[in-house]
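Single chain ahead, by itself, as structure tokens, in the form predicted alone.
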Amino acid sequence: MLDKIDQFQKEFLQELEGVKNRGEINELRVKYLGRKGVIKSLLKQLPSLTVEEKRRLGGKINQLKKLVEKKLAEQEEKLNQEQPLTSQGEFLPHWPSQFGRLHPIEWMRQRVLNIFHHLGFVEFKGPHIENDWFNFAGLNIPPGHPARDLWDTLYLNQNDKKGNPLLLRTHTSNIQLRALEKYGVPLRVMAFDRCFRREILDPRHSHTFSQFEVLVVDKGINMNHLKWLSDYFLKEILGQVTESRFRPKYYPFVEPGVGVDAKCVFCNGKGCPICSYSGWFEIAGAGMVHPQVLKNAGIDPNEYSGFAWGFGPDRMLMLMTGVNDIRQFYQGDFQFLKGGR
């Protein structure tokens, strides 16, 4: 696969030399960086490799991605200088120059995915319209289980072909069984996407929100791996002085389950209004994958173990930016979004 990556890099540089206009730059961008492009196709091959191969090849693929992005940006800038859109003879209106910015959630998405790409994780997308099995029953939450009351679910008035009720997914955990069934083990996947619940809108709740989740299943996975990952992520996203702690917490699809807290970066654990004077605030929920969930995916829990770990990016953004109302991320207010990231 290393030879294939090197060959793609060589082909890209050769194609870049022949670029003459913006249309050809865009074609190259789609070919190499698009959803069905070269980079995505390479990343899809990682789950079938060993952990060591994933670590080595994941870094190599990321280097290729950064090279493509850099070279395309340089070529685009060069063309902008040689062929400005507002030059005489072009029939385009002249508008005041403005630089766009990433939506805050997209900025967070790219930052989080990059952190985990470096650890060999592959992004896995689950459907927004889900059936009851993948969202609840297969995750050790059968019909009538009291834990279902924790999710204010939006059901559709129809079933899938197997008779399972359809609903708008309430969490990104619906990827767990799907990813295990598709790729088998060992597995290291992540998801960053929207979820939906029948929430009463207020500054901390919305019917539409983002979640990020990772799932790791392999031989010998234990809580030490989970603690290391929590510490690593929090230091990457909040700074190297950040500390984390685990508290016992219940989630039906993990056993044991934990709440992951971060020491408040604003008061360094002394207590302030932002952390409700506790010195800590909850960042994520996590735990070891419940044996029943592994069985539901056809995985022997006596041979394999794993952990799931996830957090709410919207609330993390509120903490990082000082935004005090989650609804601002979803209302399309131009004055708010002009701040960008």
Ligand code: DAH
Second form
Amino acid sequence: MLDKIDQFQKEFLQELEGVKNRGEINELRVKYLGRKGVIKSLLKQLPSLTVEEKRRLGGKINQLKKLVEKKLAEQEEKLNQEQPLTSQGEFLPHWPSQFGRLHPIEWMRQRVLNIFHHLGFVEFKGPHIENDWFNFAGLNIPPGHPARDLWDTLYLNQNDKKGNPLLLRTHTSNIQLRALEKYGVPLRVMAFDRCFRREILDPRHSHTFSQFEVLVVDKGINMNHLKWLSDYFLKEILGQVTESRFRPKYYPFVEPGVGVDAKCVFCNGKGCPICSYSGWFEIAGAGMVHPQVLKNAGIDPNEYSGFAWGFGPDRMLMLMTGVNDIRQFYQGDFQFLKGGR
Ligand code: DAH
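Same protein, different form: I have the form predicted alone, so give me the form predicted in complex with this ligand.
Below: every chain and molecule of the assembly, starting with the one above.
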């Protein structure tokens, strides 16, 4: 075995002489020091030897290992001097480096949150898997009520600990009671997050989508505040040329409820193909918080009032960017995210 060790040493030194680049150094490293390399195979033979031989040969093998490590390091250093990495095409990356950018939804999220931060709103996070109470019943939509048909809901076949059915939240309105319970009144909260519905998928419908929600509860809050905020937000996000318009609309958790429209920024309200010749875009749902919802949060509706406001940022983003399929925001298609599709 002693001869074998000497033989390997000789071979190694010869091979080292012929080495021309870092790739070949690595090959030698693997051949001698690797998991299935020469040194490991020599060490494996040790257990069958006597204690005396073990000591002698073990020492020898160790010397060989040290020598290989030292010589390889020296050779590597020599190569570094002769051929600095920058002049070695083979080790430079072959692809142009790429800068990341914000996902369009994240870009929108930051813009919207920023606008409302300036007005004193704090972000509130609600769970994606929600129970029936916070998503529906607590918001004045009891089980079996026809208003539930407004939301095509994905239920889990599981209840929470209190026996409440679990579902994927259909809107960010599920934060309303949660935020009121956690912080009490007066309150100004907002949420920008994902929601889920059982949709027949098409360019305007995705099972996963985003919503933005605002809730204000305080003494003396009225429709004027809601109208002012709608105008302010739409002008901030779409430009000063737009303005808001209210239409009566039914949502069980507000009374009165309104649909909020924005004046078309492409035709200044005259009517064009983008706004389907109506001059307006339907943007948001809103209204004064229903007294029953305040009661459900333990708040006296004779003392406090509030408004809630919710809209779909995906649709607005489509309008702003010309993207014509909502599903593209959720597919992670690299070409699309780079702006190439
Ligand atoms: N949650 C409603 C939806 O998903 C949108 C909405 C309507 C939110 C009225 C509100 C509101 O806060 O007051 O369609």
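Since the structure is predicted, the reported quantities are computational estimates derived from the model, not experimental observations. Throughout, rigid core stands for the largest set of C-alpha atoms superposing within 1.5 Å between the two forms. Numbering follows the first chain given and starts at 1.
Just checking, between the two forms and with the core aligned, does L166 shift 2 Å or more at the CA?
No: L166 shifts by under 2 Å between the two forms.
Determine, after fitting the two forms on their core, whether G306 shows a C-alpha shift of 2 Å or more between the two forms.
No; that C-alpha moves by less than 2 Å between the two forms.
Indicate whether E11 shows a C-alpha shift of 2 Å or more between the two forms, with the rigid core used for the fit.
Moves: yes, 2 Å or greater.
For E27, tell me the Cα shift between the two forms once the rigid core is superposed, in Å to one decimal.
Its C-alpha position differs by 38.4 Å.
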